[in-house]
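Next up: a single chain in structure tokens, the form predicted on its own.
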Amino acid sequence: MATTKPAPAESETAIRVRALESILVEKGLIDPKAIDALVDTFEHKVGPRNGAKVVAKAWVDPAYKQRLLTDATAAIKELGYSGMQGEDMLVVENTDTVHNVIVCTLCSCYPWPTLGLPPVWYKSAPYRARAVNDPRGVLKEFGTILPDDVEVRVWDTTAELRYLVLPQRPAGTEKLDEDALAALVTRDSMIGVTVL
């Protein structure tokens, strides 16, 4: 006789969110369709998958890579990724001698269309301060240990300009197509706290 497991209990936060949403809908303060559209946007239209596709295209298409490094905003828009908090972009490339890290020292400016929601640590005061004062120490905490002769450059994102790191393409990936390459790219590598 087969037994079924009971459904996992809903977290207290999930219960509160659902209750708050119900009250706001009931009072006519929010439209459930608008909430669904917003959730769909963040699940399917923005996020690190978009940035990973930008990186993969740059790895396989030298002309696109040049456009990306020359006018990131336009090149990213070519792939359909633009919008609020992604209007003005600059892409910085990691090389054998330079490793780039992104931070927003004033708040948490972040390129949402290409990287999605910012991770909690990105918004934290300790990351924002230490990324500037001790970038190698921060990188080490993420498991990224760079040779001493690699220069670490820290880029301070602002409301006017947001950055995306173009990681180095891993060796041995010459036969991979864009989709397979995109699957290798992580959000953290596009912030610069990891290599991939």
Given for the second form:
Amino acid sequence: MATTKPAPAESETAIRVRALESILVEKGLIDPKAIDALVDTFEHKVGPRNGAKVVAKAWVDPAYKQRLLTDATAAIKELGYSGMQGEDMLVVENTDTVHNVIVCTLCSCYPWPTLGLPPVWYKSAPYRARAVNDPRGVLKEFGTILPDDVEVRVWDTTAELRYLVLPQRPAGTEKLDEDALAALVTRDSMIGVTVL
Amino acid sequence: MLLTPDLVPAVVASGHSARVDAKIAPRFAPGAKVRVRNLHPTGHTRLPGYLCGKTGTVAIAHGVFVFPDTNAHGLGEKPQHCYSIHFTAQEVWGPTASAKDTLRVDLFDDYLDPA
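Condition change, the form predicted on its own to the form predicted together with the partner chain:
Whole complex next, starting from this chain.
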């Protein structure tokens, strides 16, 4: 006896996105091929390797690091990683006394040119709620346990600025060059949920 | 304007900053103590509700930006200063929170009163 499998239900988000897309096309605001080009850009061309290069340069070049911490937008633009959802940037530095974590409790604000599109967990309600009221609990779930005397500083980035964490350079990497250092830098360390 | 594939690289590379080049006096300077207004708008807002009534300190003055609460509804840009406000975890979450940990939240002038 043949059985018919029900089609997998489309998520509410997928339905809303499809509805929005058809309205934008109908109103003559967007060519569907432009949507394909946008998706292709953020799936294949832009991602956290960009942010990793920013971090590695800051580790090896003190003058660049200084510019990055005082005018992140301009310093990141020097490497060519500015633009949509990274128009106004701030870089926050992890030190022996302060560990920074980024969240957007209201939605999913995230620095696209340096980190690409946000991971699903970053957009999830549990991360957004718990990162602010139990940051050490969230960090522990990422395998990150910080000493009690380190200040965990959570940045809730609900306005127009986008944030990137400058992780601490791991010990024992003194002999590595900039490219080798960039290879060590992970997306999660630049959100601040892990250390290197 | 129709967004076509050939425009995508330029749109992605430039984006659209919400920063406004306007001479508007900031209401607060870094170091100032502020209290978050108890606002519960039904429309678009960038004010996280968990901060209503909480007291913090201006850590960074970011400059002047379009105010999303009005702009999102076609009610004008209402440009104003945005600040990173520093809160202790205990101020926001009470005495069981870490005495060491802190929050920094970007808040607009319209959300704040002097404390």
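Because the structure is a prediction, the values reported are computed rather than measured. Numbering follows the first chain given and starts at 1. Under this definition, the rigid core comprises the largest set of C-alpha atoms superposing within 1.5 Å between the forms.
| Hey, does residue 178 budge by 2 Å or more at the Cα between the two forms once the core is superposed? | It does not reach a 2 Å shift.
| Following alignment on the rigid core, what Cα displacement (Å) is computed for residue 20 between the two forms? | Superposing on the rigid core gives a C-alpha shift of 15.5 Å for residue 20.
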